[in-house]
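Just the one chain here, the form predicted on its own, laid out as structure tokens.
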Amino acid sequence: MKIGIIGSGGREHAICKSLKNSNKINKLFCFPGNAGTEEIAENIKIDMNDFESIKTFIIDNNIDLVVVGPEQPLVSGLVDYLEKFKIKVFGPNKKASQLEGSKIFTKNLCKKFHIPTAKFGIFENKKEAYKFLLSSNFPLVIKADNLAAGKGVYICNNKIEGNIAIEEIFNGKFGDAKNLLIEEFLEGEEMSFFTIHDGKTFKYFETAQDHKRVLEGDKGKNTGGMGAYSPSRLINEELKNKIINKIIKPTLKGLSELGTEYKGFLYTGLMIVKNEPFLIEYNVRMGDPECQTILPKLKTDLIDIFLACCEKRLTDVNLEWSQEKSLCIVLCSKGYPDTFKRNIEIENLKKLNLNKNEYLFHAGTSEKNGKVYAIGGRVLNFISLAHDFKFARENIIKKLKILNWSDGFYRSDIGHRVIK
């Protein structure tokens, strides 16, 4: 089989490296890949936004199954474009996808199902915002109602960084962004929980504690994350029910009563206070970098799962899973999540053994010259299974700084929750 994956990150290096590891499949194909999917596919230079190009590449070299990685291809509707040509194409098409492309579509989504969610209001001009702010008590998350890389949600603890994240988000610091949602604070703890669909049914697709800020002891800015470990120390049968029959039911009914189904990976953000589960957000594709951290887990054949998604008979398939503890460490370019340098040579990637528990996943980087070099924020991906998630990290943390890149930083506190 040849297979085509959309994007460019450590999620489709992630992608790349587990199907790879299937003997059904003999070509791969990255669009546009980068200098680590290059070393098990081919990276093909078409730009994600290029529905035309990607469909004409797929048709002319027989690709079987696309597999796109990234939102912003998904909330485009890349997915209905190419199934329009009779392309087969794992990931929720352009209604589906509003439950990320819209945080009020998923805000409404709650109101009308009574899934569980913070109190919110939706506003349309700074004026009104401000307004709201003057007789709200703190803290108060602000959310951009678009696309923002995972960046565009401030937490405000008083009225002088409300209006800051007012006049942000209505000055197009995260796009185009027509509304904005204010939200109640809720006080307790995050976990991203992966479910996969076929439009039919769905499975449980593993947990993982995502690291958001830039900072250790999870201070400073929001980035697209600095690490993750999975399972989360949170789950349990019992939340895990909730979240299903609480939450995850309930937005498939309602997208079914708009005439749509669900297929592809579904992330639920949450928040859980005292064992209930609270939803922050929705992705329409799996986490980055919890792709990452689950990934490495997974004993069942990858490209069965995508196949049987898109057959709609995931009830055929048995999902297996490794017991082990995962955890995952980015490794970014100095400066991130504000300006940095790019192009810069990172050396010393040869000097770097693997064993069999051991990865190393590329996300913003290129290779020239059989050079690689740093091109965007987050560069690399660094994940351990091990029996215990301080092991884990003692191993990647190891790596790193045989790596030693200068031009580099990372936080050695990723599962601080859950390592003495």
Contents of the next structure:
Amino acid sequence: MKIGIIGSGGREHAICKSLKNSNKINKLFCFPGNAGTEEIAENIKIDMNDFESIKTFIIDNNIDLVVVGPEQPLVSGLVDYLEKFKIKVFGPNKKASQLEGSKIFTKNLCKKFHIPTAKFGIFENKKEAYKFLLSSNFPLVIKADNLAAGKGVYICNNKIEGNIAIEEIFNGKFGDAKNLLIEEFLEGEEMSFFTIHDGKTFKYFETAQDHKRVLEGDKGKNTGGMGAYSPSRLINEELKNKIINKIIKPTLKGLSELGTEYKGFLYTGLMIVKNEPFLIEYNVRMGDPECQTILPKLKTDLIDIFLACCEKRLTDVNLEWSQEKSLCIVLCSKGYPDTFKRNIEIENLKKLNLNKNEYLFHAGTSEKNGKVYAIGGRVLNFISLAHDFKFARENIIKKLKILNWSDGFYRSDIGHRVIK
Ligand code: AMP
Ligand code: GLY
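The form predicted in complex with adenosine monophosphate is what I need now, so please give it after the form predicted on its own.
Up next: the whole complex, starting with the chain shown before.
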């Protein structure tokens, strides 16, 4: 079989690597990929928003299945577009992708189906939003209603911070946000909960916890994710059933009433308050870097799972997992998430010897004449599977020291809640 993967991050490299393990696959294509995918797939320099060129390439090369990694092409309707040409695609359609594309869409769904979430208000202009702040208690949360790559969310401790958030969102800092949301601040511990769907049924796809802030101790600016570990320390059978029954099933019912279904990965971002789940956000894809910690634990052939989802027979597939703990540390370019230098060579990559429980997934890298260059903010993902998180983290830090990339930085406290 020939498979095409859309995207260029650590998540997509992890997906390529899992697929590569299957003896049913003879060729992988990555659109556009990175220096890591280059080693196991053929990177195709087509912009992932250029739907027509992607479609033509897929048809010309007889690609059997397409897997869409990131949110942007999903929210823009790549799945709907390719399916019109009878191409098999793993990922949700445009309508279902509103779960991530519009926070207001999701909040309204929560209201209609009594899904537990933070109380909220929707504001269409600065004046109404400022007025609301005058009578509010703090902290509260202000969010732009559009895709903002993990940014666009402000935790405001007072009126001044609230005013800045309103000003920045309506002045277009995160693109064209027509509305903003003001939410109650939920105090608890976050958890990323994953499920995989075939449109008819779904299966649990493990949990993880990411660290979004740039500085140690979970301080500083929000990023795409500085590291993650799986499983979350919070998960238990009772909580899992609550999440499925109070949040996921009503959401699927809501989508069905809108005349659509859900196929693909669903990432439920939760705040857990005293073993009770509250929905913070949905993402219509795998998390990055959560995916890099979860896929190495999967024992079942990933292609069998993707195909079953596209053929509405996920119930036939048994998902098997390693019970090891998995941890990922992201090596970033100095300066991220603000400005950083690009096209800096990463030397010493060849000095890294990885054993079978260690993985290196590339993100913002590019290969030229046998050398690897950093071209993005998040550059490399180091993953280790071990009997405990502490051992996994120590292992990774040893590798990071061998690489010794002077233009990069990483958080050495990933997993601090599960490591004493
Ligand atoms: P979001 O993009 O909606 O996931 O928000 C980004 C981050 O902001 C989340 O991962 C949480 O850490 C935080 N956050 C969002 N909404 C809330 C809330 N209502 N209460 C507390 N923290 C929140
Ligand atoms: N790690 C957060 C995300 O993928 O959105």
